[in-house]
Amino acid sequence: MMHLFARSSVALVLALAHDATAQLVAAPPAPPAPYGPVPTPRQLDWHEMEFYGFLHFTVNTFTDKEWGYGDEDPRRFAPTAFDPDQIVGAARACGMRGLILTAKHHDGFCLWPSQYTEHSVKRSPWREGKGDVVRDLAEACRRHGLKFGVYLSPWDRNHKDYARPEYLTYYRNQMRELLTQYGEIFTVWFDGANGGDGYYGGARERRRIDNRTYYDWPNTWQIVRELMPQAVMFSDVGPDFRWVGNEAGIAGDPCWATLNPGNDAPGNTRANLNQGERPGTHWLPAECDVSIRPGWFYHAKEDQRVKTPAQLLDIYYKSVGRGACLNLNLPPDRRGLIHENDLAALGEFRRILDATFATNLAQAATFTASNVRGQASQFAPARVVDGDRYSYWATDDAVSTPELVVELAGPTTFNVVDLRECLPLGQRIEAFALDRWQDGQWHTFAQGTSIGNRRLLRTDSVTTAKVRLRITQAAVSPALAEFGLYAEPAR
């Protein structure tokens, strides 16, 4: 009986050990640890937008200027057929996901009836001084499913106290108005133009400020954080996204999402804004701002100089396609509408984009990876075509230069490759190459460096039955969220 009991006890121990081992083997591997700076939730929301618009609209529209001096008569602001639904509808139709209005440009004229100044729409004949452009466009954005943001110029060439401590109180009071009276605001956009000659309440003089200290940026930004916690803020150095360093809408190649801003301030930076910096201390991705016309405000003389659909496509691929967001300016005309020429260019631009990205030619392909993290299904290569930007193909920690072979259903022709990393894990990939299978061997047809939020590569037309993605350099194990092959329509 004693021997029987001992044998039973041993069998039980062995069975329990086997079960524990089986559970250990079956346990899924941990996801990769994030690398370097990573985006905040508000930054991730911004990254998902990819394409939104600017609306430059103020007295400059009626004085035919780009920068007003600050002495403009509010009665000059008199749109004859202002239609916020036409403006927002045009933005939505071309694929924008939000609009940013110049609520106050450098001239100081306010497009809302601010209680802190008379230099606003309440002194305009438009709607007998009862109008509110900010409210009309904010509500139109909500009706059309777009996000709404505001541009509030730090420089004010109208206000008598600009460059004095009292102006900062005025500026912050106006910011509070915009952030408490118009619903959800997705961004507050801070321009880097600060100080110079202006009206300044009749002084008509030149005033200079130290843009590193005058606005007390940390405490000014904190107002936005308190009143609109999910809003992202723009300036040369963020704090949430940065200027790309030009007004042509072109990001660098590479364009890293990280930067080393140090103690730089808006309008005063030594950082490499166009390409970013790697390694970087902060996640500060780039926005590419550009106007559909030569100027930022509407000028009739530019009606025949609207960017062509081909130019807009080139900008899209060199902004969104390099991991940045595109902020395309659509200036309303003196009627208060987006001009017909602008609408025509936007329509054809959108038609080409829609036709290009209608079908992912890799959707039904077979994916084979040289390494899969823990051989687990949640990190399998097919994750790159599941439509979820937060699921991904990942490798074991020790594998930083893997390969992914995409076997198509048959010979397939494409000229656009679409890649995306899983951003919550940081920007991990530093270089890659793409090969096509031809005549029994691989031939490289494209290569690049940064991927980040999105990388679009326009190539010569490629026809092949197999494509290979090689990660040739990575700081840590890659985490690729999306892979796509697309064909632009014939034009």
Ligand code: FUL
The other form holds:
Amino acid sequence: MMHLFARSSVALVLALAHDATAQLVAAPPAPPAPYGPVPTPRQLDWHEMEFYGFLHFTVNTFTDKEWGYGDEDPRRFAPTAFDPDQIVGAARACGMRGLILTAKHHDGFCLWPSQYTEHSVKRSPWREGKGDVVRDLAEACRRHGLKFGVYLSPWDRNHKDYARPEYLTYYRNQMRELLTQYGEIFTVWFDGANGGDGYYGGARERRRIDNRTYYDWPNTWQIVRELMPQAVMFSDVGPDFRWVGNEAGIAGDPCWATLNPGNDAPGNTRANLNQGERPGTHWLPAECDVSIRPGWFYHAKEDQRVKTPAQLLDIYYKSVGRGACLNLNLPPDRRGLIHENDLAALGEFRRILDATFATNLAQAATFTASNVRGQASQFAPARVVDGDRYSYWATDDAVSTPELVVELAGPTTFNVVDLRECLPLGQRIEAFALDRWQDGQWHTFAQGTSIGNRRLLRTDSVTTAKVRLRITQAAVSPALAEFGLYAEPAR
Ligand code: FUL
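Okay, that one was the form predicted on its own. Can I see the form predicted in complex with the ligand too?
Up next: the whole complex, starting with the chain shown before.
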């Protein structure tokens, strides 16, 4: 993505050379210097995904549990009509750009035929023990153009060696299997949960670990870096993206992409995960994980408790719309399919999002800024509607609180404002206000703080011919990549 960033700037300069109306300066001004910690190329790719899904599927689906004890008979895993294309198709249709499968949840049952344990699909009647859920879903994701990721629970209530050093070798061997046999993996998701008691090879006891030291995370993470360098890793505190601090899908307001993790570890954090921290030592943006149902696994008793399209939209605006990524869990049922009720909610959710974002009502507007960096077209305010998240309106270094007036073709009605910063330059803007022009004066209709990857503000319905964005506080001169006005369809 850094390449893309550089390429688009070069293309722009070349285009300007042929543009007689452009006000060219002798030497085009340099882009603003990046501020604070900035995202790596793999984090930028992840930010671009914005919305992807979780698949919680294992023996729990058949035992009706959320956390299996680890003594489940592998024969319990018996989907009757498993269809990876139906599952991945549902994810794609609702706009997800990837899926993360619980290859192994806390109960230790493996959805792939790991050579390191018999506690897996090898012992399941499903496909006579020859099946591989990880392979089927990885391949279906590729067929449908989605990225594929894995959840490999560090806590293993089945394994006899859990809590001893030997288990770490087992865990890392399994990680290597997943990262070498299934093609590209976009993320590895490290859960911080550990409830202590479990089957543990028949010991049936409580085992405690020190979650700061037991897993030796730096060396486990190094395996992922070596085998899958472009993959991003999740845990409560990264290293690439963080937990948002709740399982309701709601990012803080503000939600900064930076954090001071210190020596926090998964399952043992003091940092402000929900809002992030500013200034922060690390670029560690938030992921909002939430299930479409009350539980993470499928339970028939929750068939009538699927989140409504309105609830899903609210989550979308409070996760993606606060600069985080949304990881929405879709639990396959006992057939091995996404249930009809979930499909119906997702379909309506997507229909509303598509109708909302079909037309940027500011696309044809005239943009006038109080300051443009070096007065160069390269940094002109119209860059905010060129559809390129790596081109941007920027100001001179000395100007950190500029204004942007957006003159629309005529009176226009909208209720969603969409903003984005140019992330390779860091998170720069700290507060902003939005005004509408009415009866010869400006009236403030919305205010906010963090923007980062994306800020969506759902407002009362506004009708006006002129909007003003005021950056009221910024650490350094802002670099705004996108500006949009949208109208949600009438309900
Ligand atoms: C939690 C786990 O304990 C849940 O079972 C689920 O996997 C969720 C995503 O993370 O910590």
